[in-house]
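Next up: a single chain in structure tokens, the form predicted on its own.
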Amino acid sequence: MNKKAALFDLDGVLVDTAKFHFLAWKQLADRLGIHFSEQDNEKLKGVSREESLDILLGLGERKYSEAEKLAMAEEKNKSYVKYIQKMDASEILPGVLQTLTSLKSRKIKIGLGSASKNTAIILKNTGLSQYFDVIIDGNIVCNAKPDPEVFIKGAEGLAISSQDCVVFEDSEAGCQAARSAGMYAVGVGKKENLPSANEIIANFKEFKVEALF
């Protein structure tokens, strides 16, 4: 294909942070007496804090006021930030340093699009930063995917078109995001869970470069 730029999600594509957040989502619930599972944390991937955490709500019975929920959010976060700044290059998923490496050796672009807003504490704790040429993250966009606003600041901030970037996601919000901003989608994942990719790989040890750069 000769696509000339790589953006890649963060979370659950090139590290393994999904444990992470389900275990912090998890404390809060179980915190407020509602049932969740992973899979209920499965429709929370790709989706902002806000988002993830009036899902999570709905699956109680109660309301609760923007003041309540704004607090829940900060609890969530804080435990997952105490969760996070353990991390090390150990919780880069297989293929991915061999994948970026091999990117950067054909000159190919490489762009970080999510809607974390740690990604900055993440890539320096798994010294991953030196691989982007731009990273937009929750701290820039206002719109959380499915909305394309992540991935077209990243074409934007790399000089490249849409067309000729590929976008890596575990998420189907993900993948629609990238569908929506004319970019090719790489599902990283199950079919099932992702049916708007374009293709899908179920990890990147398997992914070969050159098939599409």
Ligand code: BG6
Second form
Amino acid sequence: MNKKAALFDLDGVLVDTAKFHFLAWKQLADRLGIHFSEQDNEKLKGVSREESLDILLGLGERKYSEAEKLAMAEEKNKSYVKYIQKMDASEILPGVLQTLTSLKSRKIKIGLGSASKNTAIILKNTGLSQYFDVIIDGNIVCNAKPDPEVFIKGAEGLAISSQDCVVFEDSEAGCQAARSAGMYAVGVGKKENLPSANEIIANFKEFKVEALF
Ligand code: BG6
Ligand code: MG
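Could I see the form predicted together with 6-O-phosphono-beta-D-glucopyranose (BG6) next, after the form predicted on its own?
Time for the whole complex; same chain goes first.
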């Protein structure tokens, strides 16, 4: 296919942070007396912090003021940050480093497109920062996935046209964002969860760089 750039989501694609998001949300849910399962956590993948909180609160009965919600989002983030502060390179998902290295050796541009506002600390602690030519995250974008903004900004930052970009995503919202941007979407995970992906890989150990780039 001779694609020229790769745009990676972070959480659930390069590193397994979903478990830390779950633990931090669960702590908040327990305090509020809301039942929150790992199944419920699936609905939060790829979704912004604020929308995630709305989904979680929707599982309970009570309504909360904007000020209360702001404080809850901060509370969740504080406990999430405690987990990611302890992360290191061992948290990088299987096959990821080989893929990034192989892309670099082929002179393929590499970008990050994440909804998270915590990308800097995760990239630093895992040593992944060095691989990226551009980083677009929740601190930069105004419109959350499935809006294509994050990937369009990524392609602009790399000066590569959308049709030459491949996006790697573990969330359906992210695959939709990639497709709306006119990009090729590789879903990382299970086909039934990612109907908008152009193709699916279970993980990067089975991904062949030469097939797309
Ligand atoms: C996404 C995650 O990458 O980032 C979501 O899949 C998360 O689960 C979102 O809510 C925002 O992350 P953060 O770190 O800014 O709270
Ligand atoms: Mg993700």
